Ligand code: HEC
Amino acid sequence: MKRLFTSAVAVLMLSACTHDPINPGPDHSHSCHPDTVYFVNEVLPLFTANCASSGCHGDTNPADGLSLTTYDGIMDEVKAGNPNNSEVYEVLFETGNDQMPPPPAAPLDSLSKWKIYTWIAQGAQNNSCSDCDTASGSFSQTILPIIQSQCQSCHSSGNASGGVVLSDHAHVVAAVNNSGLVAAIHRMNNSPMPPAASLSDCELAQFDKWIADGMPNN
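Output the structure for the chain only; the required form is predicted alone.
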């Protein structure tokens, strides 16, 4: 079921611009604006990590004929500027057997839903940015958001694929030390993670920086 967001998000809708959904390619800007949600950097990874597994909405025999691995495929279920009338957003609030992603995967967290909502409200552009902050090495600001958006659908406390839980700092450190997490995200073993698509070069660099700093809980 659709849910209303806070008044702050409503303001975003009022200020959002619309655009022609037919977009020949990403609009590569040179810097990331903190008030903009970028499709290539933030939205597409959410869909590939949570919706593109085997038997769901990947490239091979996608469920209902719907592949959610490309901008064009996702835009088939999006009304630019109108998230509450976009099917791809509406299904995020279904429950039971209609939940997306389906059980036993964990539902998307509120931050991930907010990113999809805001991206659509801002015009659902095929945009990207090139900033990559590898200086801070922050778990809470950098590593945890990557884990939440790309890994927790399969590695939450209620759905621990392979027995690996990535719900908090202690579990992530344990996975690095004992479960081959580094090899998995660098796609160097037989269990690459996320399975559908690699983390970006920036995300991998941020992970490596945090590990090199001693994996602080900062």
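Numbering follows the first chain given and starts at 1. Only a predicted model underlies this, so the values are computations on that prediction, with no experimental measurement involved. First, how it differs from the form predicted in complex with ligand HEC.
Figure legend: rigid-body motion between the two forms; of the candidates P62, D131, W114, H169, the hinge maps to D131. Comparing forms between the two forms, one finds the smaller rigid domain rotated against the larger by 125 degrees.
Please move on to the form predicted in complex with ligand HEC, as the form predicted alone is already shown.
Here you get just the chain by itself.
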């Protein structure tokens, strides 16, 4: 068990924060901590994938009246801080006809069980995390590196595509104020930028935050 625990922690540290953009949940502001299991990121998807299929514990007419697609529904069967007395954890170890998920579905793997155990032991909160840091960004550390890698090949002073130069702070501010940069990066006009593929959600959030802060030259 100790060994399983250790390797599970190692796997979690590698995988916990590489998910796709997460659903907004309460308490969404945390950056991902490797020792914490987050309900919205990691636990709810396990229930949705393994328990909520039709005829089981989904939204419509759930078995035993137990819907496992929402935090409140799951909490009906959870004693926060006490996984061994929580029905949703205990049933994972049943065998035969009582096995959950029921045969022919495979039992949950050890890492999934460990996540549910740890989430309950940590207080079974409705928590989530995001690795996108919009708080500590600055023009020089956050915005300029994005522009250098994603924009300057086409928007330097020697190659001003569309007449737009993005070489330094003053030019970027001018492009926001006069050239529709915000609409372009959010792909809401006829010139989505960069043309080939969108900036990531995190890069867009960092841009929006910097603009909302008044485009400081910091």
